[in-house]
Structure formats: C-alpha cells, structure tokens
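Heads up, the chain below is alone and in the form predicted alone; it's given as structure tokens.
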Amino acid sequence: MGEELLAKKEVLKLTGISYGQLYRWKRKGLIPEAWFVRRATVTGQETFFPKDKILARIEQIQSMKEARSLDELVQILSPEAAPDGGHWDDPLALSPIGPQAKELLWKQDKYDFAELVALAAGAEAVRGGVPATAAQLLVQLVRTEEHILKTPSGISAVLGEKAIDRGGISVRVPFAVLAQEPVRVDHESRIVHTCDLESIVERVKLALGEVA
C-alpha cells in the first residue's frame, strides 16, 4: 500500500504556513522536489504530498528556524547538501547508530558520511530484531551506493529472505536491496526489514550537527 497523500491546501491549513513559504523552502531544497506529487482530480491537476513526511519536515523547519538560518537548515535537512570529505572517529557516539552497531563496525576510525548512513541503517535493523550478520548485508550495500544518498527520496533499504527448496533441503537466503516504494518481492521471498533511506540520512545529519 502506498503512502497516504495530503493535498497542498490541507498542508497549508494544518501547518499555518503560506504558499510562498512552501515554495521558498522548495527552492532552497528543504522540501524535496520528489515530494511534490501531481495528480489529476475532478477540478484539474492538484499537488499532493506524502502526509507523514511533509508534516514532520515542516514541523522540523518551524522548530529550528529561530535558532538557525535557512542556509544552515539546508545543510542539515537537504539530502543534496550531504557532508563531503569529512571523517568521524566514533560512529557509536551518534544517536542514529549507537552501541547496537558495534558488531557492524569494520575498522577502528575514519568513517565518512556514506559509511555512517550505512551503519545507521544496519543499527536500525538490529534494534528491530534483525541479527547482526544479516544487518551487515544492509551496511555493505548502502556504503557502496553513495550516489543514492544525494537523492534518497522514496528509496528504501530492504532486507529480505528467499526460500530455496532443492532435493528435500530447505534454506533461507538473506538478501539486501535498495528499492523504490512500494517494495515488492516474488512469492518465494519475504521482507524482513525495511528502512526509509531518506529518514536515515536526515537523522545522521542532525546527529552530526549536534556534535559539531
């Protein structure tokens, strides 16, 4: 089932922002272009937004804009403004990662941004009950697809299992994919864990801002 959409006029009504504010934030990159969904209605073409995402993002902007400039908010909230060139020595100290990711580490220090996002995706899976050995598949996948972190809207990091029955022997083989929502798998497979990559990117950036 797709994500629930909210009409633009309802967004403005519920949040109290103006049409001008909404599109100024869009031009700045605070609200991703991918969230502006055009749909045909009985009155013509109208703009809709993923409900949970747009309401959460506007609440974030409103709560942070008194203490930070819009340009600072862009650095935190816009995926296209992901940090480049920086390295962090203690990923477990970041709240989206935490001690749950200890078994997912593969080196002592110097983790770049893509690697932090990968660890956060793996840690979320572990907190959801996924064994660390399976969560490592997500970590390895996300860390090698750095380009996707620039435009993660609508992308999920998915951990699944495929049942294979051959010669009376049945095994389940884990796999990890990056996929557009809604995620579908064949009848022999099942989804074990799904995380919204855009949300993971945002939480890592917020955590980095808190320790900067």
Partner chain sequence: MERRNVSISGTGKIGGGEYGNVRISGAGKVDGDLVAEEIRISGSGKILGSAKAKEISVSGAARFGGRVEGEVFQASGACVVEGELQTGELRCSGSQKVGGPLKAHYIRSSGTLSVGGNVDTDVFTSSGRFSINGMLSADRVEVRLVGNSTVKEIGGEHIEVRSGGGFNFQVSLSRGFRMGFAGGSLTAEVIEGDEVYLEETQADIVRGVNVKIGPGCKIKRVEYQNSLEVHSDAQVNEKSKV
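Let's compare: the form predicted alone is above, so bring in the form predicted together with the partner chain.
Here we give the lone chain, stripped of any partners or molecules.
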C-alpha cells in the first residue's frame, strides 16, 4: 500500500493528544487495530499509522468529544457498531444524502441503515458530477453488500466506465465494483468516482445521530 505512514510520537506531537488518550481510544475501538502498523527501525520497534486516516480520525474525535460521550463516539465511529433494525422514512433529509439523491430513491419509505449508506454513496457520486443512471449502479451494489459496512474492511465502492471504440461503434459502459484501494483497471476503462465506504458510514451515523 502506498499510504504515507506516521510514527506514533509524531502523531502525538502533531495532534497534542496523550499516550493515555491514544490507548484509551484504541481500547474503545475508536482507532482500528489495523491502523497500528509495527515496524522495526534503527532505534528499535516503533508503531506507525496511516497518516491521513489517523489524523482525520483524531480530529473527528476531538471535535466531537465535547458534545458526546466516548461511548456515543464509538457508536458513530466504530464500523462494528452499526445501528440495527431501524427504519427511516425521509432519507433526503439527511445531509449526506440530500435532495440530489431524489432520482436514486426506489421506494416511498422505510429505508434501513444499509440502504441509507447506499443512497449516501450514490448521492456523493451525483454531487461529484456522475449521471444518476450510473450512480444507481453504485447504490444497487452497496445495498446488497450490507455485511461489508459492518467490518473495518477499508473497501471502496468504485464507479468505472469502459469505453469501446470498434468499427465505428463507440460505447461507454458504466460499471460499479467494490474494491480495495488502489484500484487498477484495464486500458479501455477509467475510474469515474471512488467512494470510501467507511467515511460514508460515519457520515450517515453522524447525521442519524443529529436527527434522533
């Protein structure tokens, strides 16, 4: 993986958090075990983190912990803690979905959590300039793979487009896949839109928390 890594002591320095907080958040599941990358260095063993992810997560925790308890944060930030069994009737009112997703709706009401996440993924694509017909592929794909949303898999939903130019006929075929970054495609295809499911899940949980 080509991700930039940051040593633990650098993380503490940059963010101003303490060892105590870091370990506490890890125990609570706010920082996934998978982000702790152990490496041997000249000065002995050291722990590194994927830079962008850890800094973003710590900022989230710090900005939210004023208003919410740690356990509430766990509900929002830990992928395992997905809300179960609830249904929501007005998905467009949630900020990660919004009015742009109007064309993506496929039923009147009673959307469950996975379906909301799917809509949010589609809505994000639409806001990114993807035509609704293609975004629909993304929505269909994500809503059938509910279990992925509940594990810290680091999987992205990717919308691609295959262009075929042969014998004067030129077609562009959109397709959606679930894949681990970095995604590679053949030379006739290109990636139109990538959506990090973990962050979409978080945003939906946050929005639901605000509604509730």
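Worth saying up front: this structure is predicted, and the values here are computed from it rather than measured. Rigid core (definition): largest C-alpha set, two forms, superposition within 1.5 Å. Numbering follows the first chain given and starts at 1.
Fitting the two forms on the rigid core leaves the C-alpha of E46 displaced by at least 2 angstroms between the two forms. The rigid-core alignment places the CA of V37 2 Å or more apart between the two forms. Comparing between the two forms on a rigid core frame, one finds that G167 has its C-alpha moved by 4.1 Å.
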